[in-house]
Each structure stands twice: as C-alpha cells, then as structure tokens.
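A lone chain, given as structure tokens: the form predicted on its own.
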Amino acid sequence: MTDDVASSEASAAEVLRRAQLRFGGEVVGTVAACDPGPVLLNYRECFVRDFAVSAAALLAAGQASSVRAFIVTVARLQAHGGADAGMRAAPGLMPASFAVVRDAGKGEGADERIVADFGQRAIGRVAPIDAALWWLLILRAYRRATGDEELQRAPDVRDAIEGILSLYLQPQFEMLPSLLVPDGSAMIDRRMGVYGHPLDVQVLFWAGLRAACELLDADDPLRDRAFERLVALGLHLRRHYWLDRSRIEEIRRYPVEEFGDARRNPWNLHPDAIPTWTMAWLSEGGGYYAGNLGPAKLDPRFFALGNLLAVSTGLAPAAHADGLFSLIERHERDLLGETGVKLAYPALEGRDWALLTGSDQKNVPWSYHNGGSWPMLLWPLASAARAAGRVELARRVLQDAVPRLHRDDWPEYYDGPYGGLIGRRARLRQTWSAAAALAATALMRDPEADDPFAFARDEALEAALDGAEPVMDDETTVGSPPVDAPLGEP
C-alpha cells in the first residue's frame, strides 16, 4: 500500500468516525456530512440510504455493533410513523432520516429523543420509497457478515420486515409487478422526470425481495408472496428494461396504436422518441437497463445506481452484466470521469431541464443529480465489477479517484461533463463519499472475500424465472414454487 493510499484511507476512516451519531450512549447511525462550514438543512441527520454505505465500510472493518444498533433503531421508528396536515405515514414505511435531539445546554444522554422524517419535513414533502428496501439489505448484510441470525427474529425487527412486505406487496392500481414511484422519493430526492417506474427503485425492490426471502422462514406465507413478486419483477425488468443494439432495432420498427392480446408494442412506444445518442451508443455494442418504462414512455437515460445494483444483486444475467461493463468501458470518460460515477447520463438541458426539473437551480445541467458525478457510487461499482469479473477496471478507477477525493476533503458530488469540479453546492466531509472509498477499497483488496451486500446466482430463482409463463403479454402474474423449495444460499 502506497503512502498516498494509506493516507487517503486513514482520512476516510476519520470522516466516518466523526460522523457517528449516538443515542443512549451507543452509535446508532452516521450523519450525512461533517462539513466544517455552517450546518444547513438536514445534513446532521442519519439517512437510511446513506447508512447502507456506512454499513458496508463498518462491516468490512469488523465494526458490526453500530450496524446492529442502527437496524434496531430504525425498526422501532417504523412503528411510530409521521404526520403532516392530518395525514399519517403508511404502516410499514421506513423514515428517510432521523436526528437525535437533545435539550439545549445539556450533555449527551440528557433528555434525548429521536425525531424521524417520513417525508413530512422533507423538501417537496415526498415519502421515501427506497429507505425500507435499503434497511432490508443492511439487515441481510449484517447477518451474512456476523452469522447473527437471532436479530432478524427479534420482535421489533420481525415486525418491521412484515410491515415492509405488507406495504410493498399490496395491490396497486396497475397490472405490473414494478412499483409506481413519484419523483423525489429515492436517492434522486428532487424532481428529475423519473415519475413512473424508475430503474433504481425497481432494482432495489428486487434486491429487497431477495433479502426478505432469505430472512423469512420457509413456511412463512409472506415469503411465498415475496417470491412470487420477485419472479414477476425479475422477468419484467430483464425482458422490457434491457436495451442493446438488437432491442433498439426492434423498437425502431414497432407498430403503434395496437390493441389486443397479440400486440408487439405493449407500451405503445413511438420509435421517433428514441434519441440519437442512444442509437449511437448501442450501435457500438454493449447494453444497459433503461431508466424508466411506462405507457408511451421509454426513458433511455443511463442511471448508474440501478444498473450497477442489477449486476451485484443478480438481476442481470451474465450476458447483461458483460454487456453493461462493455458499455461502461467504451464510454468510460462519460460515465466514470475523474472522480466518481455519473448518477444519470446524459444531463437534462434546455427545455427538458426547465420542464422536467421545474427549473431546479440545484439540478442545473451537469450538476448534482442532473449529470453530476458521485463518489458514493464507487462502492456499487466495485461490487458490480467483482460480480462481473471486471475487477481491474474498478481498481484502476479507485486508484485515481480516492486520492483526489482525499485532497478535495471528500465532497458530496462533482460537477461538469467529466466530473472535474467540486459540486457548487456540495458538502465536504460527506460521510458516504468517505465510506464508499473504504468499502470499495476493501472489496478490491480481497476479491475472493465475501461481499455481504451482493447476491450470488440462485438456481431455484433462476429456474422459476426460466419457467415462468406470463399471463399478459410477457407480464406479471406467475406461479410460485412450493413452500419447501429453498432459495439457495449465496
């Protein structure tokens, strides 16, 4: 290990240590940032999605007790919900974030209480759909890293699992296995034109269902329901979200305004809506999962989180994983740049930016969620690269990015088409930027060691996917395997 690398890791570990959030004398989470500047908004709260990255770093360092305390704390918060203007959070919803509040002038432990945000305090007042799914992944990762199977059976934790599944598996006003998602309810927590069925949340839903199937007992009826939805969702995403050259050529020849059971174009996609850059990208080979899909809507933007998680969670079959990394290598400067991974590519500009973001000044082109580069995504990049057998790519990216992040004091995100400028509103000493560097470096240090957040191929699940017979035009309802058909352990 070079001095530069060792110094960077020590700095990242110190950021993670200073971010510790304590309640009742124990660490129950990490705050979003420890920026030395003025404390603004909610960056001194613990975000459930952010803590997934902290948990990866903590588990890699053998510091599992804080992860356990976080799991229990959030499970207990779920039962209380939040209220705003007479509306209460849906039972089973997890908070986006929580803060430890103390009376002014009193020390740690004096009159402490936890205040959670279920969307009633958030910018835009949007409830978090992704938080509960991240919580399931953290719980599963903790169990894999520690071997502790008792925590998932603790009453608070067990009730939380059941609450999540009861909420997320309930019938919808749709005939699709995917989740209908409003703008702003996930990592992209501002308006970005992702209303509908954004890839990032659908892949998290897939991963959360896989985690639940491992955490629940074989004879639990909820496990049957989770597995049935898992198969339907996986089939839907693999068939309809994947884009490569042959798929684009098929869509470009679609007929429109079809009705009936034999339709070729079930989404009524208009070929003229496919942007030129997508055809140019895919004519060179490779592939990726589209950003969104719905009636007359195919959003071909590249969303990195969903695509990378698709590989590490087993949604992407081997051919898709290989195609994705071939695409990333061909367009490395666009997607990886200098300091992190593009959250979304390309950026919305001009009239699209004005209409789809609501002229959001934080999401100007090539900044923040709108084409900004995020160090946090180095962690899922490393995890996906291991799963796809592309470790050298991830190592090379980390060797360049981590020392730069250290020199820049761990920014939240970077601006510019190639991520060369610190984000104009980025916080420094951003916890998940530092934690991602630690977690990704640990994954690269020993590619044979277990990745507790990843999922290996499951033969029973793959057999169910291969044997599924859709009821409606490649869609939704499929049969579930018998209760005693085990999901293979990764």
The other form holds:
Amino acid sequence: MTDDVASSEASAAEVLRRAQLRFGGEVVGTVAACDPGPVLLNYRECFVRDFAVSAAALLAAGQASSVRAFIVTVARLQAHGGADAGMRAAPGLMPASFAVVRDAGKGEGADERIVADFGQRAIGRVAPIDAALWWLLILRAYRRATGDEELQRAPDVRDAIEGILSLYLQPQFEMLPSLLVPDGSAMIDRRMGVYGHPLDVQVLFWAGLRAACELLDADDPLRDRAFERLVALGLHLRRHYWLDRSRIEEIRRYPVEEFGDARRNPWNLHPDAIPTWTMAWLSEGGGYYAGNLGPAKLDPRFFALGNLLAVSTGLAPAAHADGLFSLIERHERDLLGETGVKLAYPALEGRDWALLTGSDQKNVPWSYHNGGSWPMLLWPLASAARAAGRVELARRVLQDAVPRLHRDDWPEYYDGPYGGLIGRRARLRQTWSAAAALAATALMRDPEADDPFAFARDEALEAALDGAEPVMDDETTVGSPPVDAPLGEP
Ligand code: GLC
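May I ask for the structure of the form predicted in complex with alpha-D-glucopyranose now, the form predicted on its own having been displayed?
After this comes the whole thing, all chains and molecules, with the earlier chain placed first.
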C-alpha cells in the first residue's frame, strides 16, 4: 500500500468515526456530513440511504454492532399512519433521515429523543420512497456479514419488513410491476424530472424484493407475493428499460397511435424523441438501462445508481452487464470523470433545465444532481465492477480518485462536465464520500471475499424469469412492417 492510499484510508476512517450519531450511549447511525463550516440544513441527521454506504464500510471493517443498532432504531421509527404537522406518512414508510434531539443545555444521554423525517420537514417536502428499500438491503447485508439470523425475526424488525411489503406491494392505479414514484423521492431528492417510473427506484425495488425473499422463510405467504412481483418487475425492466443498438433500431421503427391489442409500441413512444447523443452512443456499441419509461416518455438519460445496482443485484443478465461496462469504458471521461461517477448524464440545460428543475439554482447544468459527479457512487461502481469481472477498471478509477478526495477533504459532489471542480455548494467531510472510498477499497482489496450488498445469480429466479409471461411484450423485430391498425380505430 502506498503512503498516499494509506493516509487517505486513515482520513476516511476518521471522517466515518466522527460522524457517529449516538442515542442512549449507543451508536445508531452516522450523520450526513461533519463540515467544519456552520451546521446547515439537515446534514447533521442520519439519512437512511447515506447509512447504507456507512454500513458497507463498517461491515467490511468488522464493526457490525452499530449497523445492528441502526436497523433496530429505524425499524421502530416506521410510519404507522400518524399525522405530523398536517402531513401523513403512509403506513410502512421508512424515514429519509432522523435526528437525535436533546434538551438545550443538557449533555449527551439526557432527555434524548429521536425525531424522524418522512418528508414533512425535508426541502420540497419529498417523501423517501427509497429509504425502506435501502433498509432491507442493510438488514440483508448485516445478516450476510455476521451470520446473525435472529435479528430479522425480532418482533420490531419482522413487523417493519411486513409493513414495508404491505406498502410496496399494494395495488396501484396502474397495471405495471414497476412503482409509480413522485419526483425527488430518492437520492435525487429534488425536482429533476425523475418521476413516474425512474430507473434508480425500480432497481432498488428489485433489490429490496430480492432481500425480502432471502429474509423471509420459504413457506411464508408474504415471500410468495414478493417473489411474484420480483419476477414481473425483473422481466419488465430487462425487456423495456434496456437500450442498445438493436433496441434503438426497433424503437426507431415503432408505429405510433396503436389502439387495442396491438403491442409493438405499448407506451406510444415517438421515435423522433430519441436524442442524437443516444443514437450516437448506441450505434457505437454497449448498452444501458434507460432512466425512465412511461406513457409517451422514454427518458434516455444515463442514471448511474440504477445502472450500477442493476449489475451488482443481478437484474442485469451477463450480456447487459458486459454491454454496460463497454459503454462506460467508451465514455469513461463523461461517465466516470476525475473524482467520482456522474449521477446523471447529460445535464439538463437551457429551457429543459428551467422547466424540469423549476430553475433550481443548486441543480444548474453540470452541478449537484444535474450532471454532478458523486464520490459516493464509487462504492456501487466497485460492487458492479466485481460482478461484471471489470475489477481493473474500478481499481484504476479508485487509485486516482481516492487521494484526490482526501486532498479536497471529502466533498459531497463535484461539478463540471468531467467532475474536476469541487461542488459549488458541496459539504466537506461528507460521510458517504469517505465511507464509499473505504467500502470500495475493501471490495477491491479482496475481490473474492463476499460483497454483502451484492446478489449472486439465482437459478430458481432465472428459471421463473425465463418462464414468466410478460406484462406487456412489444414482440418487435428489426425492420418488421408496422402492424395493421386494428378495426374500428378512428
Ligand atoms: C443530498 C442528497 C441526498 C442525500 C443528502 C444527505 O440531499 O441529494 O441523496 O441523502 O444530501 O447526504
């Protein structure tokens, strides 16, 4: 190990240690950032999604007790439908974040309370649809790393699993296996046109269902329901979100305005809406999962979290995993940049930016969620690279990025088309930036050791996916003539 790497790791471990959040004398989480500047907004709270990265680093270091305490604490915070400041969190929802509140003037341990935020205080009042899914993944990772099978059976934890599944599996207005999601309800927690059926949340849903299937007993009827949805969702995402050259060829020949049973273009996509950069990318090779799909909407932006998790959680079959990494290698400067992984590509600019973000000054082009680079994504990159057999790529990226993050004092995000500038409004000593460096480095150190957040290929699941009836199948072949308009169409 070089001095640079060793001192970066020591610094990252110190950031993680200082971020510890205590309740009743016990570490129950990590705060989002310990920026040396004034405490701003909610960065002194423990975010459930941010803690997943801390948990990966802690489990890799053999420090499982705070992960356990976090799991129990958050299980007890689950919403049960009570009103809070006029807002009502859906029963089963897990909080975006929580804070430990102490009476003024009293020290640690005295009259402490935990206050959870389900979106009733968050900027934009956005509800966290991803938190419960991350919580399931943390619980499953804890079990894998420690072998402790009792925790998932503890009454509070078991109730929380049931509460989550009743909420996430309940019938919706739509007849699709994907989740209908409000804008700003996941890592991208403000308006960015990421609503409807955004990839990042759909892949987390897939992963959360896989975790639930492992955590529940084989004869549990709840497990059957989770498995059924998992299969329908997996098939849907693999068929309809995946884009590569042959898919683009098909979509470019789609008939529009189909009515009735015709199924070539179920979403009534307008082929001319495919942007030039997508055509250029895909005609050169490789592939990726589209950012969003819905009526008349194919959002071809590249969202890194969904794509990387698709590989590490087994949603992407081997050919897709390979296609994704070929694409990443071809467009490495755009997608990996200098300091992290681009959250979304390309940035929204001009009128698109004004309309889709509501002229959000923090999300200006090539900054923050809108084309910014996030060190936190180095962790899913490392996990996906292992699953796809591209360890060398991840090693190389980490070698350059980690010492730089250390020198810059662990920024939350970077700006610019290639991620070379510290985010204009980024916090420093951002916990998940440091935790990601630790967790990713640990995954690279021993690529054979278990990655407790990854999912291996499961033959029973693959057989079910092969045998399942698609919810909607467009049955297209490249160059086939348009299906005749059904009788009676106006
Ligand atoms: C930002 C991110 C969000 C993260 C939070 C705390 O709001 O968008 O994903 O959880 O900061 O780090």
